[in-house]
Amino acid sequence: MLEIKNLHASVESKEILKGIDLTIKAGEMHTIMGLNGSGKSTLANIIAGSEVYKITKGTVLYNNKDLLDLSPEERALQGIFLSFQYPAVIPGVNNTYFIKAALNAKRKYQGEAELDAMDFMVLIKEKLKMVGMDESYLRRSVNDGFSGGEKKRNEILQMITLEPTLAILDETDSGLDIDALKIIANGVNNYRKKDNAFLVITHYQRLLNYIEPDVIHVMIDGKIVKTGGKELALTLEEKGYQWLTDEATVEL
């Protein structure tokens, strides 16, 4: 599904990404941790298709398809979605209507007919139950007065709905407590199936306790230095980041 070799990238002349290897199949979920700083909220953005980072070397393949050559908008109907570590808000406009308009764009171009209000309002109900929200929500303008949970609860509230190929969470579990991350979880969980992937960006190995990736990535300083199963958050968990960071240092 994605297929990404020798990606490296660069804002303002500094480079961020020094060489990314990473494959994603139908089905998987894959986990990248690391320190702020190392390049994964990089990663993220240029698959969703952020303008700020300029390609140097490498090349994003989607569906067999050249990613790069596609804008954010086409990415989007093409089934590629990003939760935001800080979720925008966007006063003055509704939470339904910024959702609903999304997804008839998707359905439009993917020949689909559109759904009306009524067959929109059936759907989402459904949605807001398996992210723990009530209605009222949908009232709201987007994110505008919402907490950190509300906020995060309402990224998987639209992943869900729109129902993406691939979805890539950065950092959906930052600044949680408990009872939220357990919620989120449970949308990510509800929605895996075997055609479509995940990528799950994270600093902490406690939201792997609720979501189980298939593979996890570690970055540093720009590059994936470190792949391994869930055994490999528990050793981060227990040594932190300087023995890879080490590691690297030493192989370099």
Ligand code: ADP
Given for the second form:
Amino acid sequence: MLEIKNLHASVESKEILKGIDLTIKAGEMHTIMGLNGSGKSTLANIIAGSEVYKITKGTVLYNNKDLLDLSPEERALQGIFLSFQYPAVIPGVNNTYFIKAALNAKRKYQGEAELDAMDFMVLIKEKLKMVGMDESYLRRSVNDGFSGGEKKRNEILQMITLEPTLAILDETDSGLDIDALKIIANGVNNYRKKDNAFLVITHYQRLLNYIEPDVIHVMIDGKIVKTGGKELALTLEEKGYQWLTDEATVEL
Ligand code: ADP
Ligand code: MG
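Alternate state requested, the form predicted together with the ligand (shown: the form predicted on its own):
First the chain shown before, then all remaining chains and molecules of the complex.
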């Protein structure tokens, strides 16, 4: 589904991604872990289409086509969803309107009929329940005055409503209390299917008590320095990231 080869990216002539290789197949959940500043959000933003970064080398294929050719809007329409580390507040734009417009744009793109207001309300009410939100959130502006945890739930609400093919969650777990974390993990687990995939970025091993990735990658200084199974998270928890920096130094 996603095939990244030797991706290098810079911002203001500073190289941030220094040769990323990552292949994600349908049905898989991949996790990227790593310290702050290692380039995790940069990678997520580039996949979603941020124009801030300059790609200096490498290729990114999505469903065997060049992803870098597509605008951010086309990427979303083709099923790429990014839950931001810092979700945007959009004052004056109603939350219901926002999600409905995004969903209908996608349905239209796929040649499906758009949902009318009534059908949409039936759908969104069912989705709200899944993330433990009540209907009052539908009347508010997008994320306006939402707490950190409420913003993250709202992101998951968007995800399960839009039903992306590739969902990228950038530290959706950070700053959540344990109840909210479980709700987010539940939303993610219920949405796992054989024809979609996840890239879950996290700083903490804590989330991995609730979701089970197939593959864990560790990113340090713009590179994936280690890839492994679930057990890698436990080793990291025990030894810290220092273990890998030491190892990397030895290999040099
Ligand atoms: P992570 O998500 O792993 O914490 P980021 O991808 O956010 O890391 O950042 C990686 C590095 O790139 C950091 O040093 C950060 O300051 C820098 N960086 C990211 N985005 C920008 C930007 N728009 N302008 C300047 N520097 C940036
Ligand atoms: Mg980040």
